[in-house]
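Starting off, we have a lone chain in the form predicted alone, written out as structure tokens.
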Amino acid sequence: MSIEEQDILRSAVIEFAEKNIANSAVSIERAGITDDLAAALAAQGFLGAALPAEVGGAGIDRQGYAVILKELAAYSPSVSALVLITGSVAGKLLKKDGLLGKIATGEEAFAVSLWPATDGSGDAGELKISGNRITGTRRYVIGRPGGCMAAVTDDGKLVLVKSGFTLSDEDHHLSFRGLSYSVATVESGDYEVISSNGKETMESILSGMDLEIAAIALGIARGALAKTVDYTKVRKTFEKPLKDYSTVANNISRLMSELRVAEVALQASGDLNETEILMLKTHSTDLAKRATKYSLQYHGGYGYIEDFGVEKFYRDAVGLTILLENQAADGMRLSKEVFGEKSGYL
């Protein structure tokens, strides 16, 4: 996709977000992404942007997909994560059949536990196949409730459970609150085995989302910094706007400069190799954490109030690197490229 085409698409996403997300961002955090919003995303072609046209998706290329993820994340990282889970997880795991088509159009919800690819440690519950039934629990499930779920069983099989499970929030989760982050309780005979090497399949999906994660991270940074620029223009201390203080102005300007350079790289991602895209991701996720931390700091106490829409960016910048990637594995991948051999494993 050319730069000009990306700009046209960006304008369309922003127009959609202003109409459908901007005034509902707080309610999305509190009550979740509604079926109506999912349907609107699908109708606009954003929900199934990366899915093939034959199943009802938009069949857009990777650069266009990154544009959609980034611009949606600047308004609601949860909405952007939903698009990611639909396009980059469901789209890679499921057959190009009626079920994927329903997910692309928002008729069917999809949730997934990326464990153990994100982090093999921790108590993920017990999920086992016995005879023709699958039973047990699986933690770390993220997505929309009420549809189907993909997860890895204790013996390493990747399964798609189509019914016979419930999702419940065991703890009040901090990140991507617009989505369910749940424990699945499963008692079902309605499932299929997608892969016998579940962990490897999930790891392949995660490592294939480097550009997409970078896009969401940059959208988070953009959303947080935009609010910070606006706020520091009007918030005064000692009768002077915060933006008039050199430390504040310099920090925000440097972060905006870093953001813009990364955005240019994202636009030109078609010319980047896999290692450069991984480097862009590590830079972008780090930038998102720093930018949102400063945004929270410069908003003072107001930054912690949901209505200001700042604290969610900080929570989701951190959650992005915990729920949707494996930083340890990324570090080893990057170290191997830098040193030319296996490194960083001790």
Given for the second form:
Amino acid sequence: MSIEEQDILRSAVIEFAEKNIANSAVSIERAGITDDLAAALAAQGFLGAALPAEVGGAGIDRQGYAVILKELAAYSPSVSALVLITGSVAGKLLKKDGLLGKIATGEEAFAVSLWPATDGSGDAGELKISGNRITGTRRYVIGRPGGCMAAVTDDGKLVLVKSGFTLSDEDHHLSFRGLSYSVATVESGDYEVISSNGKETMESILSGMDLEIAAIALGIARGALAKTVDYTKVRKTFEKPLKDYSTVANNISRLMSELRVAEVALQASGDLNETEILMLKTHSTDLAKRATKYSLQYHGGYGYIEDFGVEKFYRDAVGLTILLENQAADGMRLSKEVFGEKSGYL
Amino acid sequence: MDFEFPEDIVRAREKAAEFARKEISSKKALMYDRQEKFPDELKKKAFEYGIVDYTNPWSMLVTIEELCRADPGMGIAATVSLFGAEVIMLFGNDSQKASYLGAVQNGSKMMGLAVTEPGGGSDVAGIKTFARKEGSKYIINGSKMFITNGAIADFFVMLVRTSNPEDGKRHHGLSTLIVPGNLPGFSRTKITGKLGVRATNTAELVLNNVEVPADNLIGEEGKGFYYIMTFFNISRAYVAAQAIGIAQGALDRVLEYLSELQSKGASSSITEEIQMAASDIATRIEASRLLTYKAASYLFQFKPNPTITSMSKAYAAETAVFATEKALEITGYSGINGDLERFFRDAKIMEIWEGTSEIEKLIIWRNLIREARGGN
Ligand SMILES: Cc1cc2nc3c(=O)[nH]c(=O)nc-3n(C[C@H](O)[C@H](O)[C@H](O)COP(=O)(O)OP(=O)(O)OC[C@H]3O[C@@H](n4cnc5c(N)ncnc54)[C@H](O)[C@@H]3O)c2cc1C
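Would you mind giving the form predicted together with its partner chain, to go alongside the form predicted alone above?
To see the whole picture, the full complex is given below, headed by that same chain.
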């Protein structure tokens, strides 16, 4: 997608977010993404943006998809993560059939446990196939509840469980509170084995969404910093606007510079190779953490309460790197590219 | 110079740790966090156990550290019911001490310190709440924001403006009043949806023609700014202790997680980068402790050193934030599903309350340059 087309799409996403997300961002954090919002996202073509047209998706290219993820994340990282899980996980794992079509329209919910690709050492529960049934528990399931779920069994099979499981939501989880983050209890005959190399498949899903994670991270940084620029213009201490203090102005401006450079790279990502995209992701997730920390800080006490909509960015920036990527594996991938051979593993 | 604590303080630390083991669990901490509920029972037990005693400041310092190490929200809630008491202790008259201090010291009453307003917290001299003197009473109008114990305290030490400064110096004309929480015209609204320390109670206070007897004035009229700054110099050492407890609690959990990995034969996943991150956390905690104990040593010998106090508060607060973030990165799912995600949320308040990190650094600078210029 050309830069001009990206700009047009950006305006459309912002218009949508202003209308459908801006005023309900706090309630999304408290009560989750509503079915209505999922339907509105779908109607606009955002939910299934990355899915092929044959299943009712928008079949948009990677640059356009990144625009959607980034701009949505600037309003609600949870909403953006929902689009990501739909496009980059369901879209990659599932067959191009009616089920995926329903996920694209929001009619069917989809959730996934990215274990063991994200963090293999976590206690993920036990999930086994025996005969023609699948039973047990699987932790770290993230997504929209009430539909189907993808997970890897103990013996490494990637399965899609269509019914016969419950998700017990951990109601106050750290990040992406608009989605459920749950333990799945499974007792089902209604499942399908997608791949026998579950771990590898999940790993390739993760490494295949470097650009998308970069986009979400930059959206988080943009959302937090934009609020901070506005706030520090009007908030006064010692009778001067905060923005007039050099530490405040320079810290925010430097973060903005880092953000803008990364945004430019994101826009031109069609010209980047895989290594450069991984570098962009590493830079962006690190930036998101720093930008959100300063943003919360410069909001003072108001930054610490959810009504001001800054603390969620702080939580989500750190959760992004744990729930939707594997930083240790990324470090190794990056070192391998930089040194041309396996490095950084000791 | 001896870096070891005397026996009685070592015992106080052990006693606090023992209390924490008995009374604070991950499950309880999670419940109070989710429900945003003040742990009344815990606070009561802490007094019964004899570990909340601000007349013994060193014991209190290490007690706060140990309780916050177990859980920051519960640890702070259990030890914050006397917040502001030092203002009365240092500047109040005998009758005020008799009427108000005894009850908070034995845990039967709670108090709060109300300085911050919706319009600002850093700029203490900029507060707007006004107390007009009429005969033998003050009539107070205004509002206070983010007040700890706000919805549950029996009374507050409140900073108010009693006169407009004629010399243009905004920190003149401020006074401290004792304001009971149940007076007509005084409304208090609990603030929900905090990022962390959700077991503590925080509220917005609105005062609409609230009348208090003129006898409730602490010390002299017009000296309120000085009293509050003196108080912050004391309380900041305790906040540093909270922050050290949080960072130590994070390190404990990181080490527990990594030891378990080693026992499971997964040592190779503990890369050098992780090892050094753990070492960094431990080093910063130790540095925070040294600074804080130095600040406390000056303070508890009645020769406060505001530079060191501000350094200790700012550095320990940054350490808490650094430690909890690193801890989450190291422990991944295990941390995000366990205590550490709460520690991470709780830690950030350390850089905000009782003087943000920026304000501490400005205080340090002011003192440094004054000293460099020979005290002018
Ligand atoms: C949970 C909680 C409990 C609290 N409990 C109490 C309590 O019991 N009693 C009480 O009185 N208050 C309490 N507070 C308020 C707290 O002390 C204030 O939030 C804090 O002092 C900051 O004030 P502010 O929020 O108004 O931020 P502001 O003063 O508006 O500052 C906003 C940001 O700007 C920065 N800043 C300000 N001036 C400068 C400058 N010159 N240069 C660079 N940066 C600057 C600050 O560091 C901060 O990051 C509490 C707050 C919270 C969140």
